[in-house]
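The form predicted on its own is given below as one chain in structure tokens.
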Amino acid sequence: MTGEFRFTFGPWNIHEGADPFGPPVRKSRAFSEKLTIYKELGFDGVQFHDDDAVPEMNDLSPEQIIAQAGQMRETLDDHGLVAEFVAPRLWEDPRTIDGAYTSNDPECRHYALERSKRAIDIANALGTDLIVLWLAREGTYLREAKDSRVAVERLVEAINAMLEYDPQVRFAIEPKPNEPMDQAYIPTTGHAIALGFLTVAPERIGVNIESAHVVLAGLDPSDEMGFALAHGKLWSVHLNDQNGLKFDQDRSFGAVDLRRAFNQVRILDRYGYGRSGEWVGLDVKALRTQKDDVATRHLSNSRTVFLKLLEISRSLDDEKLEAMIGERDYEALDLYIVQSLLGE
């Protein structure tokens, strides 16, 4: 069963090019302008942080937040777009310096949970039932600062509270092994799925797998996707690329390791990804050297590469593949894949 692929990206993927070593190098684009760009580039959905949809939401009442999110829904409708998910932004507020759900301060944990409930309200107003949880600061810079068992229990407690707040919403945990924390408590797909099984509603807990995060863990993205697919838990993907075990680069999909990208496309397609409504999300950023007028090519390039790799994968001779695998002639298989990627 082949997949069905629709594409999303987040408004943060069109950005000004600032990095930890230098200021912005491109002009800011208004959110409304970014929405127009979605369709121009061939995308149909939008990934949201909660405050992408409702700016300055900490200063608003729950009723005001829902009203503003409803206005955003109307704007999406006007552009022919839909929301893929909403993610609570729990890593920038001063109250999340020491973590959000795992903070040692109970008042900070309370803030994180209340902010997450507002994100659920926003998701409902935008017409999506999916919340992505990137557990950005749920970890430590030094292990003695927190008790890892208590941290897991606090994560489960927070997720249970969110599950009980809304009986329909689903959660996709987005694992990452490090950055911004030195060590994260939920670093891989296996950790995320296992965490879900500790909650009161495991059937509503899945994963969002980001290619670069998997590479940072020293693993292969297609293998992690296969693991999640085997559990029926792959509810979203963030495709990009990564040049080694360094900071999270969000390079264009396939820009560093084309074969690694090919295998991600192939496993998604072979197991019908997208047929239950899942989206292909991109989380890619323009190179800092890119000029303003071409600072969206990383998005169109990534989509183009995905579709080309999909074409290559579907053109492979399955009987030939099975024969080489059956004969354990993996060198022949290796050359066949490489030649296919070279267009030979």
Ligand code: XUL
Given for the second form:
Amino acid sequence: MTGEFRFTFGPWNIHEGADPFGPPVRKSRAFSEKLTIYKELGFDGVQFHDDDAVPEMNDLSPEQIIAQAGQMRETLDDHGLVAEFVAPRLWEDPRTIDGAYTSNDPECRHYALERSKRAIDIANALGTDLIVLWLAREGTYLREAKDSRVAVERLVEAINAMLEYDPQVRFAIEPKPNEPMDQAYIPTTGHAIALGFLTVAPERIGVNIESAHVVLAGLDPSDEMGFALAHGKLWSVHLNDQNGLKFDQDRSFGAVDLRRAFNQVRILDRYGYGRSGEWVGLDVKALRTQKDDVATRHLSNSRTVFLKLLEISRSLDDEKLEAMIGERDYEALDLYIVQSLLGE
Ligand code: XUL
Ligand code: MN
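If the one shown is the form predicted on its own, what is the structure of the form predicted together with the named molecule?
All chains and molecules follow, beginning with the one already shown.
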């Protein structure tokens, strides 16, 4: 069974280029303007942080939040777009400085949970049942500051409360080993899936695997995807690329390691990714050096590379591959893959 691919990205993927050492270098585009570009770039789905859909939501009542999200749904309809997921932004508010669900301060944990419930309301209003949890500040800079066992219990407690708040909603945990924290509590796919099994509804907990995050953990993205697929848990992907153990680069898909990208496309395709409605998310950022007028090409380029790699993967001669594997002739296999990637 082959995959069925539709593409999605979030408004943060069209970015002004600010980094920790310098200010924005490109003009800011309103979310409404970004929405007009999706289709041109070949994308049909939108990923949301909760306050992308409802700005300044902390100042609004739950009813106002739902009403505004309803208007956003209409805007999406007007553009022929749909929402893939909503992710609660739990890393900017002063109450999330020391973590959200794992904060040592009960009032901060309460804030995180209430905010997450509003994110669920927004997802419902936008017509998606998927929440992505990037557990940005659930970790430590110094080990003694928190208790790692208690942290897991608090994560489970928070997720259980969300599962009980809405009996339909599903959660895709997006693991990342570091940045902004020195050490995150849920660094890999295995951790995320295991965390799900501690909750009251493991069948509603899956993962969103981001290539760069996996590389930062020293692992291979296609193998992490295989692990999640074997568990029926791969509910979203954030494809991109990453040049080694540095800051999270969100490079264009395939820009650093084409073969690593190829293997991600291949495993998604081989196991029918997308046939149950999963989207291919491209969590890519333009380089800071990119000029304004071309600072969306990283998105269409990533999609183009995905589709090209798909074509290559599908064009491989399965009998030839099986024979090489059967003979344990991995040198021949290696050359066959490299030559195929070279277009020979
Ligand atoms: C952070 C990251 C986020 C999540 C969504 O590294 O990837 O953009 O994908 O919250
Ligand atoms: Mn991501």
